[in-house]
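Below you'll find only one chain, the form predicted on its own, shown as structure tokens.
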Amino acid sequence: MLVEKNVPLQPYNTFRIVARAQTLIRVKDEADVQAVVADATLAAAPKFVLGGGSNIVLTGDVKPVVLKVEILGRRLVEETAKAWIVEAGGGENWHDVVAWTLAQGWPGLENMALIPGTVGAAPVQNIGAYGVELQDRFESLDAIDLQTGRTFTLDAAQCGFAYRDSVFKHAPTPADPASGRPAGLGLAGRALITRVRLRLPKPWKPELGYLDLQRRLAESGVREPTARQIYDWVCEIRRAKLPDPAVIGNAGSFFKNPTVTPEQCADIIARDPGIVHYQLADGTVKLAAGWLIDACGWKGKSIGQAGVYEKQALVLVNRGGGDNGATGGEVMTLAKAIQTSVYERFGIRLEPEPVVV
């Protein structure tokens, strides 16, 4: 185990804020976790883990101790009639894991390629895009209890998992035996993912339900996609949409899209006709936050530093650089102003997909 002390953190969001972890540990296997618990100062202290850094908005120096996660590893678990079960590492990058999956003949996540992170990353935020989240294609995981150094494994049903949620997001909450109600589950702060397990099914049929993805399907005049035409597909679609991270700091998409009432609905296309919306399986509407966000005026918009991309409202941007880049108050500053926008004219509240630290 490496203790580094004052590290620039830079580097480690997509962002690109500047600020410093206190100490950070880079974590290439299990033991580094599990020396971490063993060392009585390093166990006492508050822990942060860091995977691709996608999903966080710095807002100043990090005093807990940042485990970096930077274990590697890809592996074909198991193939079975139904399924091929692919494990990898916490610290592999997403999008590599996907077209590695591809070349390999396992289709399935091609609708999730080119989103920002790492594979431990992509169970606590239950990731999706296109139509396929996470838990479509999920299996199980490894991870660690970061009181304890015990390694445990969860499922599906164990994560928790609900749109761009899961269990690692929330703190456990105690027995209540006045209400009767028991224990809640969570482990937010409390575990690091080592390894990810992915379900990808046969047989596979492609999953074209998002507009986007319609109109490409239209313009080629193919009538039967392979999953590798879908992922160029989704690669060209998020590229000409969503910035590179390496060019421009970003930390993806910021909001979450609200789900309404059909009732709700169906007053805002009342007043707002054009509002982009898709009807989900329980009977509840998605919006598009980044259209509600633009009909508010706000693409390309700054605040200090702080802007809203001029190609796609839903993604704030670093337009800055270096030493003068935005501030993760500014970031925040901005996106409180757009909430208060949203909410004043739609009465919906926007909720932040990053990670505020």
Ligand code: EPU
Second form
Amino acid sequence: MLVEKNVPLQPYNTFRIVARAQTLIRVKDEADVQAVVADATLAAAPKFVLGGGSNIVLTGDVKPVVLKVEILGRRLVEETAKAWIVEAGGGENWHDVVAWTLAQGWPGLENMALIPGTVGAAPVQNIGAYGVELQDRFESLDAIDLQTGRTFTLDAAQCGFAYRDSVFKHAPTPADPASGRPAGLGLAGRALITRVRLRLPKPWKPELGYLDLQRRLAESGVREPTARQIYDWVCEIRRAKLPDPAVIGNAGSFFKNPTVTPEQCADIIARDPGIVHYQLADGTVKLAAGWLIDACGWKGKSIGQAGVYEKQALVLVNRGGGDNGATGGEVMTLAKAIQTSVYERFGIRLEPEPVVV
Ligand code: EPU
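For comparison with the form predicted on its own, produce the structure of the form predicted together with the named molecule.
Following is the full complex, with the preceding chain placed first.
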């Protein structure tokens, strides 16, 4: 185990924010974590698990010990009549794994092509795009307890998946005897995801419900698209709408799409008939946060070097490069100003999607 000190984190976060880790350890296998647990000083210190850095905002130097997951490996675990089960190391690049499964003839991940980040980070926020979420293709994961060094396995129910959320995004909460609230199982800073297994169901069925994909399908004139075609369409749609983090620093969608009651929605429609909304199965209504932000006039605006992307108001970007880029503080000031104006106009509180460190 190599303990690195004062490590620049700019290359390791897709917002390209300048910050340093006081202490950084590259985790290449379980033994690296066990070495951390065996070291009295490191064992006692708070930990921050870093994947591809594509869903974080760094607001200063990181004091907890940064564990950068670099566990590699991909394999077919088993093929049954009902599914292919594939496994990938937490440090593998998500998109590369998607492309690899397709190349091997195991379709099912094509709608989630080009999502930035690592395999180990995918369950943390239950990544999703174009009608498919990680939880729809999830089998199980292995994680390692950062206090004991023991490895354990979680199934989907134990991961507590919800829209852009899981047990890995929450700190544990103690039980509150006064209100009777039980202790909350939070694993943020408590566990490191080493391996993820994905279930790709057979027979493969295309997932074309999302409006952008339906449009592509109609344009193409294709009756029965292959997984490869859907993959190509998703890549094209994303490249046209979302900034490439290799060119413009960003963390994807900065806010979650809020849900409201049908009454709240009717109220907003009465004032703003154009609002983009989707009926959910549970009776609530999901609103497009990008539309709300756009309607408040934020598209293309900036505070300092932090800006709102011209082609998609839901994405905040770093307009600067190198050492002169946006600070985490500027990004959060912009985010708060957006939240305030959306609240004042629509009465809706937008919730950030990335983890603010
Ligand atoms: N819209 C506007 N103005 C904007 C942006 C969007 O009017 O500036 C409207 C669009 O016209 C569209 C609607 O809002 O009718 C929704 O926009 P879009 O289809 O682009 O999807 P989204 O809700 O903005 C979500 C996910 C993305 C995911 C896409 C595709 C969230 C927070 N975001 O975006 O996920 O790729 O759907 O499935 O759920 C991410 O999480 O980082 C991310 C990129």
